[in-house]
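Given as structure tokens, the chain that follows is alone and in the form predicted alone.
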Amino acid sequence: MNAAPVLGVIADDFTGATDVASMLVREGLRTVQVIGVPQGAAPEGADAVVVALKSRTTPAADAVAESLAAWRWLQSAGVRRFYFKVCSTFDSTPAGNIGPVAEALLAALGGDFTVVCPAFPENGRSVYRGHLFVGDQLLSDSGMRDHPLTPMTDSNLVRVLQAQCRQRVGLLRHDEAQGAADALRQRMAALCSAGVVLAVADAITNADLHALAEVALDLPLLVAGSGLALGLPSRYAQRGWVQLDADAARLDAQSGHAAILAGSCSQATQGQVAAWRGAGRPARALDALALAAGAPVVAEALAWARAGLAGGPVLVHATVAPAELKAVQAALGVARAGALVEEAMAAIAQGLVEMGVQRLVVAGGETSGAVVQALGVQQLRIGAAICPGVPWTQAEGRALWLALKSGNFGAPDFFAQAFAAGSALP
């Protein structure tokens, strides 16, 4: 067993952190996720450590400072390789935070070139000629165009990233290499010689990601979604850096109550809430306007949940259609509306755990961050995947499983699927 982690991942939100950790565990790396930048030593026996930050939508300067603090901690732990995990839909704004953080990390590592690849084919995210597709749609035509915090209206990742960066952004085109390692290396060298510092890499299949991992293995930093992580563990093992563990996803069994908190308004989560309700399962909606007016929304939701938990999992959601979301944001402001929902979900999570909930699904990156912080979770063990990109995790030292789901991930029956995997459905 290696004395120090081989891979250190800096993730810009909590669901993204569990997403990439799940990919690493699936491929045999013993992986631990820590919440925020730790103060102590790295977890013992971990091949990979994922630092989960809540930096995707913070001011760029704050995101850079927090990411560099995470890098310094990982470096002090003896990590060999670094990975900046971004969303597979490249969630960001013209100000960042992907570009500023990537440039800062690369400079700290003394690097002059890296690849950027959010592709995750298993979840329908692919990059071709620098354009990001969500299934058959360009990113700009997908539901991400209506994201309340990071609306993605341009699918050209070179253009999106260049707007955030001071240094030159280029494109590593699929048709110029066809996944061949030698051709990829030659193209990367040519881009670097031409002054490109960040190269958006096309990837359509897992085979493309494996080829990219092969040639990018010795870059000081990788900037990617979780898909690129699939190609790393086997190559670390080939170098003798790790011994892969087929039982890396082991968690302690739990038998307490189960619940769902959904704060995301993405199309996928809307479909999941509708499917749960359509199956006649218990659900309660939160009213952001009532929260703003000071109504006892949290207390009422907890009283409702207490009465229903004995019958099986319950769902509390702030998920609404785009038109209703825009109306709420117009009345309260985007920041206040989001903060009210996050605070309410965090308080409800605390109440549910006090009631004996031991399996909790949380939908939405911002909601997941608020819930994990409110519950005082410092470290997560990574279990088996419910679906690509969403594993069950266990709060270290506690009888609590958490499934932190990106709002965009999962099939319509994801909530039922999660509890079937966790043996919590009646």
The other form holds:
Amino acid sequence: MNAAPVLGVIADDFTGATDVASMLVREGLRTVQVIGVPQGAAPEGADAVVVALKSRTTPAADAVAESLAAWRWLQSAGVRRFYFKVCSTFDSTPAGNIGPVAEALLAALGGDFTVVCPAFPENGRSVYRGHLFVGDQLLSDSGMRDHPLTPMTDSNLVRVLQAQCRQRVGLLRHDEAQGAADALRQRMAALCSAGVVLAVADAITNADLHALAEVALDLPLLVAGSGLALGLPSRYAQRGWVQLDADAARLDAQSGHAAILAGSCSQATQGQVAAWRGAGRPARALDALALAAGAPVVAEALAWARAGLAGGPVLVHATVAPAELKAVQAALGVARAGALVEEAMAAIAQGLVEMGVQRLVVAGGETSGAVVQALGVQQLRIGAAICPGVPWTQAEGRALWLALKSGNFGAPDFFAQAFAAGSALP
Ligand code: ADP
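After the form predicted alone, can we look at the form predicted in complex with ligand ADP?
Everything in the complex follows now, all chains and molecules, and the chain you saw is the first one.
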């Protein structure tokens, strides 16, 4: 068995990192998630290492530099295969960062072709003829069109990605290969010889992802959501690169107070906040305009939480409906509003941990990044999934459990589900 990790994943946000780590663990890879690019050596005994970056919405040049630093670190750890984990709703702006980072990583690896596959059918993300569907809706008709930082208004991923890239983007069409490995191989070779460097891959079912994993196994880099990762561990095992571990998801038993921080305005999170409130559980809204005016919003939220924690998990949320969000952004500017709310959530997380909170559910990718950094977490162990894509995790060496939820993941009762799984609900 290989002592060095086989797979190195560079994830463009923190919930995306736990999402892909959860898939790998589920399929039996011993997986460690590190926060940012570490200074030291790779963790011992890991088959896969996921580097969590907060690079989805930073300037493209910064995202490229950070991703290359992660790549260099992973390469020095002896990693054989690389995976750039992007959002299953392809969250990005016309300036990037998926295209520029993918091109830079591919060039660094000396590759001339790769596939780009955000599909994750289990979570309702499928790609057909290059168009991304969220459940039954085109991406551009879904709640993603109202995202605070990366509104997605075009469902044609070939067009979206081409706008971010210098090299040619093409399409690996479902109807030309029908999920058959040989046909996929031929199509990939044809696209590559036609000068396509990044091929968006159609995928409608898990079987499509498995077929793609089979033929893409030897590409030096994959660019994908977490779905494609499902097909990798068993194939690494077939090659004798790893021994699958059915018990790869192992955390210490949870203890301590519990809280939820929701900094996502995505539709699923809106439903989850409404369900929590509807069940009569304690919740407090964070007012972004009051925050900008210098009101003691953080201190008040912490005082409120302190009074309620003994009774069970409390929720602090910045989650608002699209119209209210637009009004706040018009008043403060998109970037400033986002940063203010993230800083407040990070400060609240620190305060909560100081008052004995040890289990924290965080809703929102950027929000999770801000919270995890503020808590000084450097490495996460990955536990069992609460729902597809969201596992409980544990900060290495600490009595601190975190569930980092991508804004659009989870059923309406996700928060209660999470604490039932971690047994924190009274
Ligand atoms: P998601 O996973 O749903 O994309 P993120 O946390 O990644 O959630 O992004 C949500 C962004 O919206 C964050 O930058 C957050 O600070 C910002 N945000 C959340 N609530 C508000 C609000 N009420 N006003 C302005 N910005 C907000």
